[in-house]
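Given next, in structure tokens, is a single chain: the form predicted alone.
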Amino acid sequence: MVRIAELSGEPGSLALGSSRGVGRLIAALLAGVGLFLILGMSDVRAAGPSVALDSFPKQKLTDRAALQNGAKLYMNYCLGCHGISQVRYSRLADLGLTQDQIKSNLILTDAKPGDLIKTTMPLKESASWFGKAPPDLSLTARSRSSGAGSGADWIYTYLRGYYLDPSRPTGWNNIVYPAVGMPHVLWDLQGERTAEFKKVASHGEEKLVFDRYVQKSPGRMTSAEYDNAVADLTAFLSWAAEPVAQTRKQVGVWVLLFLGIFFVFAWRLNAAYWRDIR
């Protein structure tokens, strides 16, 4: 047991026992922080998916055309069930869209530009239809981050991980999210495909792991076109999770540059000040 402090000196005073005690205290605190970080990372990795995540093309995050296309896909295919209620329609102007473009192309209900982007699906009924109410996706790109990859990697792989499964109520399953309740809403773009699994020995036991997909019928997009569309949609959801992320990073660079220049002036001023005193 580490002794944090002991009584010494005059009665009623509390002081650290010795420099050795202080060293032990610091060592104990560092060990505790290290253990917390290790356990925390272990929990994050354990919460990650059982399959390797594909890398989301990060250049999409600064591509306005991609973000605009992602917004269009979201409004047409996702908003019927999932809202992004932390973002207002008017905020889409940050993607390079005018108010007229937002009202004409992206507001598909009687909502106003200043309204939050909410789904019209009733929560109680949707819970009985799907077994669980479809979640709001405002922070999905952040909450799905794990040791296996970023939240964007998770979304990008998830939307490309659907396959036909007659045993499921919707007829679809997902490699990233097994026994998923959400149907494959983008199936007309990707087409229909099945998944093949193979047996792999692990710790003396055999288990089935994903091997490959087999395309059964084509969609309206080629495989490359679908991957690109999903990347655009993922970029939009990443933007929705933190619309000021790119601005924050740009400001951060300027702040660091300012602090670096200020440090040089402060260091020289400090040296000149103490030279006169000494």
Ligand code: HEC
Second form
Amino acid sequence: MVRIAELSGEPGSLALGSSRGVGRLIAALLAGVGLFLILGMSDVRAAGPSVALDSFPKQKLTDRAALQNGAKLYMNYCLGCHGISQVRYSRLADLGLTQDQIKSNLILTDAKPGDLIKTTMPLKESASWFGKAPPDLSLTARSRSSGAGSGADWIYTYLRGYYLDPSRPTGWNNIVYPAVGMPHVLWDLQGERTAEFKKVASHGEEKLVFDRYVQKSPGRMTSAEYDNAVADLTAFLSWAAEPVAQTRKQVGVWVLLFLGIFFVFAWRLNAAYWRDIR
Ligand code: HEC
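Return the form predicted in complex with heme C of this protein as a structure block, the form predicted alone having already been given.
So here's everything in the complex, that chain up top.
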């Protein structure tokens, strides 16, 4: 026969009302938070590119004018080859646009607002034109994140990393993505540049590393304007990869605040319950 005392366990071992119980609970919580931080900091992500990435200006992520401009650039310069087929046109309302604005300014094909943002590029043919079919960019801002930087940093540096290279079929090469199949589609904005490489000795071998760009012909934008436009475009692609990211962060702060306040009440209430029992 099991005695009641065995079922209820050793007094104080589970009862959170006792000071030992609360101490253990807090210790367990702290251990959990510590483990979380250690796991979060350890770099389990894939290796990145061999060049250093520039930091994408993150304030663009909450700047509606920038996001709208990014969407416009995307529809004009990228959708011909790349879809973002996890997003519907109507969802662009999140960027502060009305359905009419979406219809008249951003839908450049015969798509309807409820349609997914798909490219009209035929997959098979494009693979033979470019060596590789243009991938869907819905998740690129996430998939390109690495130890070297976020996916947004990668895209931001990549779109500013083109240089003339006559040895490539498209005439273009890229410092972030060497031998890339995509031509420099924004070249009329940025102008034409070449890249200079320098020899560096590493581990007894000579290696060529990127040194600097040389502007060969001007684009329609200054260098600062071009960086800004690419930042807008990158912000738009980051939004597309996680449309609810901003909401998620805002809700998260409130949830943590709520849990913090709730913890104090639960703790005091628990102590009050146990006061008369002990
Ligand atoms: C003429 C067709 C074409 C256009 C227009 C085009 N791309 Fe590409 N893009 C490609 C191809 C092809 C690849 C695959 C290249 C490879 O992997 O070698 C690619 C690859 C990419 C990648 C790398 C994806 C990855 O993770 O490997 C990004 C990012 C990208 N494009 C962004 C853009 C953006 C932004 C625009 C608009 C400014 C754009 N592209 C316009 C053809 C195009």
